[in-house]
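As structure tokens, one chain now follows by itself in the form predicted on its own.
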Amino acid sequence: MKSTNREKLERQGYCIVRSLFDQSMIEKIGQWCDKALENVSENHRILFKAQGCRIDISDYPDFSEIIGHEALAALFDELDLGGHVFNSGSIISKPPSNPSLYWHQDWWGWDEPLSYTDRIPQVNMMIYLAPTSPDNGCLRVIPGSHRQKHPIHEIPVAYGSLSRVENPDHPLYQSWEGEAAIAVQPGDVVVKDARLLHSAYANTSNQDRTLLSLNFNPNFSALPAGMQARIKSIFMRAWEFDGASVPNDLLMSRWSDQQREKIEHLFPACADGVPPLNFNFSPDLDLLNGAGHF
């Protein structure tokens, strides 16, 4: 029998889990934070003005702690998402003034028929360190869009540009008819559908925004082998998508063996010499029917 949540994220594209983590754990993963945003640069902030910015964990071992935490551990029984691998994971974090992330989907897989059943190919876990509302740049999604068709799919996405928020009039960036604003507080982890179109308010506050985003693939052994070696090329940060290659620096592979036992049982591994799937974000919107249409 499916449970609540896993109904939910079927349904909707995400459910929330409320107290996943106590206070002592949200702490120690805002020290952790802390520490990796003292070294954001000033161009990065530029280059991701609408997220605020996106800092890769994988040059910080201290995470090894929450990526295998128990408790994520039995959440992912409960939602019948077990045999799962870790890709990759990031602080997010607004400031103060910060606009509006645009709209978009984070899904790479769109080649893949696979991506347009009712197959949950790829998890995102939003772990909140703080209280969210739209007048601090809380999640905002539009419910069943991982698998139904909507008017934000048609309008085209230029990561760059929309990162560094070179128009704020964009279409992306403003609220859209049935979309949800997720409130949450520190500790609750958001389950998202990583097809599920999704957003942010603007931070209007006078405090920070901070997340930790982890991404995960159920059912890794299952799935087709150029997506099992896409996974593992985004792991192991050697892929290249429009233009920009993410820099090849401090591998989780390379952790000391204190961090890296506690998660290398997540750790993608596949044959090699089979090409990755080519990324794709872009679904092919007369297959996308899942549920119906908006």
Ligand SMILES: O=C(O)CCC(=O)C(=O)O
Second form
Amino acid sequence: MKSTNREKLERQGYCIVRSLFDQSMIEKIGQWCDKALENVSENHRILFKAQGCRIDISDYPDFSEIIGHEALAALFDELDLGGHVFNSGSIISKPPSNPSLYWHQDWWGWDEPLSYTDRIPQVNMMIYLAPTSPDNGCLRVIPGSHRQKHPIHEIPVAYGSLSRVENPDHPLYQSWEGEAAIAVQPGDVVVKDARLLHSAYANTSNQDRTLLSLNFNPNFSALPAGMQARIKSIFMRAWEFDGASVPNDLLMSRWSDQQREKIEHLFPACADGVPPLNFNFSPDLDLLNGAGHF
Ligand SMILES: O=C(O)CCC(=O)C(=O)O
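Mind sharing the form predicted in complex with the named molecule? What's above is the form predicted on its own.
Let's see the whole complex now, leading with the same chain.
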């Protein structure tokens, strides 16, 4: 029988799992994030103004403890998302007076027919380190948009210019009918289907709003070979998107034994020589109509 959280994940495209981590774990994650945040340059803040900043955790081996945490493993079991691999993770931190994030979805595999089915190709585990609300830039989502068309899908996403917030009046920064604010407490985990339309409100508070975001692919061995190859190339940071090469090349596969051993079972492994599936972040709207429509 499906768990209630699994049912919500399928229907809404997300679920909220309350109090998965205790205060001491959240404090530990907070310390690792603070250390990484010290290295963020002014230029990075300019390029990622809409996010606040976005740091690849491959450069910070401390995070092995959370990626391989037994509470997350148990959650994958409860959600029937086992056989998962890890592909990437980031720290996304919105400083005080930071504008809203643009609406987008994270999935890149829209050339593959299974992206238009109930099969969940990627989940994003989101761990916020402080209580969130619309005032400090909490997540907002369009429930159901992982499977159903929404007018936001019609608006092209120019990632570079939207990340730099060149035009704050752009419709992708605004509120849309049907949006739901996802307010959480530290220790809660938001599980999000990567295909779900989401963004975040502006942070109008005087505190940072920090999130650890981890991307996993359930039942990896059953995914098409090209998709597996792309997932592995993301994990290996061997990809280039929007003309921007990856800035740093510390790979999780080269973390020290002590760190690597906690997560090695989650590394994507697949046959060499298969061309990775093309990156396509734009769903075919004729195919994206799922079980209903807006
Ligand atoms: O900042 C947030 O709350 C969400 C960020 C996010 O999901 C993204 O940048 O894709």
